[in-house]
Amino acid sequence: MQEGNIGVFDSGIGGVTVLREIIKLLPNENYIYYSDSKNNPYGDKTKEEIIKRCEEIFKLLLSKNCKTVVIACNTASSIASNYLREKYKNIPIIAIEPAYKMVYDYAYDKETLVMATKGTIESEKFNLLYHKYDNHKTKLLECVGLADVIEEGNESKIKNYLERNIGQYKRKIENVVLGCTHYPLIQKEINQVLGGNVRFFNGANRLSVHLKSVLEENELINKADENGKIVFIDSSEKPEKEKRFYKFLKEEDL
């Protein structure tokens, strides 16, 4: 089987950072990206609300002939991925994870800041990962409302938020784990506030490699020669969301 789309969803346009990495490895696939910006942010919602919303989006993507679904939202992944995998066993589900293990692998002895939503940091899935690979030099920061500010796209608000919430760590942090797919969109701004010499980690690259291997194992790779198509859907139906999505998708360096 080769036909069908790859469904990708996030609480907003932040998952474009994941889709960019996927397309580098799988340029011939067709994609449907669902941005749930009407219900953003997920990090402030209850577990039940997140699972319910994720299942609604998942069903929508299946109705649009998706052969696999990528959860490109760390909060949704932490809370809803196991539920969806148990219920929909015939569809490969690939879920983003905070890249904390990469710190363990590549920069274990460095001062580390994990930036993530409240939902991700409090989730069982993240806590198992964190306690397994804890370097004892890590600070966990619940970035309440940051995904929403990024979604809005107001540069002044973004700068003020970062100064207020991570300014205290200036020149004290060497690693930053970007535990929300929105955050790589402001990586440069985070770097500036922290002192300009920070190593960033996010899970997008590893997810894309894993997705490719799963598609190959299940004989789901699209073997067409031409580049695939991308369909963008946003729950808020605001035209500016689509504009920003394609702008970020085309940028070589976020």
Contents of the next structure:
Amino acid sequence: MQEGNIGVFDSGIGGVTVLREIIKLLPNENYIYYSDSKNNPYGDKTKEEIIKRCEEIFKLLLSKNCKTVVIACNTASSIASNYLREKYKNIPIIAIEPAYKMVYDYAYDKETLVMATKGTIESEKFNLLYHKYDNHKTKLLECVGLADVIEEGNESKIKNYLERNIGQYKRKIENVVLGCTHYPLIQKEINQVLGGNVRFFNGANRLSVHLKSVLEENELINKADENGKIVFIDSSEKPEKEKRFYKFLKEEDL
Ligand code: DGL
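Structure of the form predicted together with ligand DGL, please, following the form predicted alone?
In what comes next, the whole complex appears, and the chain from above leads the way.
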């Protein structure tokens, strides 16, 4: 069982920001990354559509010998993780969530902007987290279409989107929660628009630490001493997805 793969999925290539954190801690594991860019964005889909799609991907990853599955998409996690955990009790499922608790732990008294998809912000799971750790200085911003623009990779569209949607917070925000796994890819651009001293919160590092401890507890750690392999699958089968995925995988934190 230790030789099994770690399945990681997202609605597109954004989950690469989670995978690169995981690999830092678990370099010897073998990974299968599934990018569902044919069905992207998840953020504007119904709950039923997201659950159905996540279950299909989950089953596909299990059929490829995955010993655990990481949901590297905040939208999918907030809507489908409880359903999948309930139904597939024997497989550890690790799910990302917006790092709002970190704001509570480290920068409670600061003006905070949570950026996430509509699906995440409206979800019950996120609302429980938000009300538990509310610092009463938080703005929740549904970034409709932003993951899509990032997925497309057009820099001027990204800049225009940010100017239009977060320009009004310039120098008024100190904490930004990157509540969608695509957003760390444009952290620099977000910082340029907001100006000032912005501190970014991203749940990927915590997820990696948690994943490692779950693998250890379940005796699922791969004991191999060489680096593992990564298999990339994209539902749209567009070759440029794979190229961008590996480019971002190699990039250091932005
Ligand atoms: N990367 C995603 C997330 O973390 C999903 C974006 C989307 O497909 O709308 O929420």
